[in-house]
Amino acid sequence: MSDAETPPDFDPVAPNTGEEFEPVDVFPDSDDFDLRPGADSCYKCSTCDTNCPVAEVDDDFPGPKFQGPEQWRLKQSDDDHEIDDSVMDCSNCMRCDNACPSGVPLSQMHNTARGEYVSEQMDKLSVEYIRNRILANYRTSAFLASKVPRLANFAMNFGPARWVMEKTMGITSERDFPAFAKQTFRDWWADRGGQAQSRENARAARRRRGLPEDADKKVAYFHGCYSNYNTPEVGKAMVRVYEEFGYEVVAPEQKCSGTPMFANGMLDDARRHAETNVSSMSELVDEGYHAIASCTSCSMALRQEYPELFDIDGIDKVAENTFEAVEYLRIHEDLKGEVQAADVDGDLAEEFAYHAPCHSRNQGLDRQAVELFRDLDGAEVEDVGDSCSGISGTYGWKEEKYEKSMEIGEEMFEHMEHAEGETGMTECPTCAMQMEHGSGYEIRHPLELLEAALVE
């Protein structure tokens, strides 16, 4: 037989291994999310470790990178694995899904890993798991305080009572709680008139602009716990400024985006609220609306935590329609031309110190405020770096994270002393609780600047 001849019994497509082939179930059936697509991307260049805020303060942190696709593969080769309660120090900023070169999920992966070490290793009956579902589960505080705000207010910050709370709960004294409005966003919302109301201040705006008073412009407000029970007067610019715009808004039945759960592990809580939020949200995109958010926390939980952690009907249709309140504006309408042709004065001429938080440049929203009032006559908007804040919600509330969230924001504090402005802005409340916490300055939402410079 020459050289060029195939012997007459060799299949060079299959090969030949003498049994019928069955591949090796590598990792059995389950109902959880595959990551393995996501960790077998990571190729271990660890560059989630030095973009990571915490890993920077806290040495014995381990990163990332270990929490999410290492921490994974060892799970998934040995089920007696537990997962290492280091988890619950990773913050939630997300910066390491932002830094990944590789796409890799790590956030939703630090997410489940945490999920599971709460479920089924840590103590409920533990002081830290009792503090950590109260501090995840602010909505439930934030309502009964809304009750009787003037009590809540003294309550909460009164010395002996916060030192009793720090001994006991390990909820940091050093941080002013903060006040809870006398009315909520839902109350002056009901008691404007609600959806209707606005529907005929929308009619109006669009006969002001020469649009067909029947256009189809209008939203759904996911206003979140802290403009609802905190700081109405974001949600109120919101609702003015779309109207501004001629957008019906309407203010769905709607419960906490989950942030705070997710950053404790709290994922059957987050669940619940998530069922309804959705639930409400997709309903109403069906009818044409889209879903926006004043808050960048709750628009990254809407858009990227929801499809990433939940399988529930309609959760893939509502991120995809899910938007940034400013972000929203910027797209559908001619928003830079309106704040050029605009301007400021009164208690809003200011000049301001803006931090981007975590959640916004994940969404890419970064710069947006920056190049947005570059050229509004009367404010100045000034960037502090792209530094974390450290409080990341519920992280800088625990006491034995309060010195590791002060040095994290360090930065931003020396880079609002330097500049020119001494009031702050961000779209994030918690980022503004910290901002004030370490400069002591006002902290005001882009979204009363834009109100302040384009409704009358």
The other form holds:
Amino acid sequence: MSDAETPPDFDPVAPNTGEEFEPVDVFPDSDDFDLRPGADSCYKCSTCDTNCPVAEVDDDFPGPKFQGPEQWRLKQSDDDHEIDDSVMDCSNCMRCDNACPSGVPLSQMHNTARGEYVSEQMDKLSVEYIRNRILANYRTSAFLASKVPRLANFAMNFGPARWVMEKTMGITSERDFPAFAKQTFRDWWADRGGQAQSRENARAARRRRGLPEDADKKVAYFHGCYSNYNTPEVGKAMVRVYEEFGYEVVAPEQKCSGTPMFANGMLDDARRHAETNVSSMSELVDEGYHAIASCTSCSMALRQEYPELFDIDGIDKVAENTFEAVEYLRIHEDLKGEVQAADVDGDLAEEFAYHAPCHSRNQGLDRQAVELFRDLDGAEVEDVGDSCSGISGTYGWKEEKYEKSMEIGEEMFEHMEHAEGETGMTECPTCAMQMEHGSGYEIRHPLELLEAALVE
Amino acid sequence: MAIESEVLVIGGGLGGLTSALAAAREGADVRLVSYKQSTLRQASGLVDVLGYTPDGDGPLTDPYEAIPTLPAEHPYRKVGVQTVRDALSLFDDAVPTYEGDHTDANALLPTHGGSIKPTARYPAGASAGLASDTRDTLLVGIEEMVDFDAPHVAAHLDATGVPFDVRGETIRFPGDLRADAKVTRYAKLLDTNSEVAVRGRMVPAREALAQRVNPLLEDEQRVGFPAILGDDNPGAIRDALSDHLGVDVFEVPMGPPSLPGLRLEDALFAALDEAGASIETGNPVVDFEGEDRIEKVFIEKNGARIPNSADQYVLATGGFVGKGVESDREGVYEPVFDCHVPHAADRYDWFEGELFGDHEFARYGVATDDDLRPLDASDDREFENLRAAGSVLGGYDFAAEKSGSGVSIATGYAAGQRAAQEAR
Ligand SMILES: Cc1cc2nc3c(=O)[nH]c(=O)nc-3n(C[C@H](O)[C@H](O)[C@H](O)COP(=O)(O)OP(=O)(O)OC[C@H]3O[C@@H](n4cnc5c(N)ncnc54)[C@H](O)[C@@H]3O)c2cc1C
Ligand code: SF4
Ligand code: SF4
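Next up, can you give the form predicted together with the partner chain of this protein, since the form predicted on its own came first?
Below, the chain from earlier opens the complete complex, with every other chain and molecule after it.
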């Protein structure tokens, strides 16, 4: 990046967490994770291997069965066993997790092995480590960039700078950095009047719907980094749809969900963010709120990865009370009926080529959008198949992974091309990036369509 | 609120998928929920109806003829021969890439172990390999795939007295793949026909594979590969290889992980989608509410319990492998609804001393009435609106009889269709 355009405190060449980092032993008390029962229940059927999108294209990647139960055993039986560095090639798509008929906690095994590898075996001065750390701490970069969105948008995609980033840091120059919004979701939320305004809107909606005005309907929105800094329209849609159903929304203090950190073995960073998130969410859960996320990787992190990896007060309670935004309405409202009775016109009266993110698949939500919008007049949602999009968060941003990432995504691109529509749809911000990159389509979130259908 | 449907099918294996498909085609609003991936990914992908009698007689030529002679508690006896036929018709319609529907007789297929297996339906990819076909055969093994030792398989086949000459050769798969590359890696390379390096030159994968086999081919008229020839486009890959080699190409079904099983799973999910059913996978049903009737079931998601309610329910959670039937030191049980599973009280009576003996546990599963409704210990219906299908059922030993897929399809069909009719 050229110095002239660089915001003074945004230096992508050094770890950019804004905090001092001491490499520490991630698992001082390694008894925390006794994964033996999990490893023991593996009967080597290889079902997990048939699900791994990386093993399908990468000749060197030994697959989930090796990364999980086998690597774990090697580690237990031999004190000197070093974790195989191939664990860094796993993209943490978590597809294998969903596959195992025997309930082996594969992604938990991968995440712990990766954490241990990074903390004990990886050179903290290596370009790879530094690069991974910057990618994993997207929130910090985004926070800084959002202060000067126009400048950042320009600088981040400035050709010569990208060339330097690729050469010196291994961040592919093939991709466009996502644009930063002029106004973040949180700024919009505050300008609009925050919780007080939401309460008022929710009450008005309850009156309209003939519900008791003081009905106990309230949710805490975990917007994540992406809908805050890059796609605030998704966050706004979430708020408006929920208020329409009479829910009062709060937007509690929060940090990154940790997803990119898990994938890069930065468990220590992830824990710090998780502590903030769990503490603010668990207080709200005690007050009767449910945590709602619009990004499926965020909901995945709060629901599954947190309790699998960390022991933080209130963590299980938060996991049990976290939902994906559309899922929650499906459970608690007659969403199907309302969508059937509605129609859309204008901007979102479209045929959408829908891709289910791996992390939504893992929560059983891969069919949700297609089934929900089946009977919506004016819009059409077509599933483009069950392949992985290939980007898997930070994976597809790495220079050495870029080609593989596109090879994994090839099937999805082809299906998108064959689909009727020329607008894409998905719940995951990085899948959206990949869809856009591979097809040139504009990508929307199901909440935006829901807003267009249900909100005046 | 609960997530509602008319028919709720629990389990996404062959039994559950057929059940949901039958119910959806009957016009019901169907929802299928399944925990993990089913045993289809491990099964050969062949659809066996009945290869041997419970006494071990066989291979049977006509499975339908033998069904009336089965013991009364056998699932086929509960649903009857005509239902087995109707169920297979539904299957044929939903999975047009399968063959065998032109005859009642079992086809004889070579297995990856070199034996011959009687089966009722087989993937188109296996059809040039039929053991009743008299064309001489070359089997090609891949050096890295130890599960298929072609010369060894050929020798075994020869010893069974097949009416043709068969020879096995082993090659290295073109390109520089790791020694334990996944079957999906081979399939992907062939699907996309990506270029691989062969002696410094880049060649499309299909052509490169054919080039390896060509010099080995003598005057055989067909070539068999282990089942790795593509996931999305197996037909196109076989055609390309046939063109390059100038002979017919077929796949020998393999053990786990099984591409034919995976393709079959995809085809059935696609048919179910087409029929308009809702599908949710990844989370287990853990509990229910209701006394004589099941009112609702609960799906567990990371500690949250999501209620799902329906008028009729189908239990298709599989057998011991699928975790639809479980056992501990105390006994054998069905974990979702706690349906009664008849079994010997003494654990030592569950199995025989011999590894391949006539083990009782192989037949363990829920017992039902003729309408496939599970029965309790005193032969009363457990619930008015619950039917069971697939390998959660007791009374048969699929491995010994070679009847696994057939029973799942037949009982799935019957349970789904009846549930839909009753929900109307
Ligand atoms: C290794 C192997 C090889 C085989 N080879 C052949 C063959 O060559 N020919 C042949 O005809 N048959 C074969 N079979 C048998 C045949 O595949 C099975 O009989 C048949 O597929 C069973 O289908 P199913 O639907 O009854 O059960 P399963 O395939 O076991 O499916 C059960 C499903 O229910 C789900 N489930 C379980 N509990 C719950 C719950 N609480 N909530 C929600 N979902 C739940 C499971 O996750 C699973 O998806 C083979 C089987 C195996 C294991
Ligand atoms: S799917 Fe589960 S049991 Fe099968 S090999 Fe993988 S971890 Fe082991
Ligand atoms: S998480 Fe995804 S990339 Fe990693 S081993 Fe599992 S399936 Fe493969």
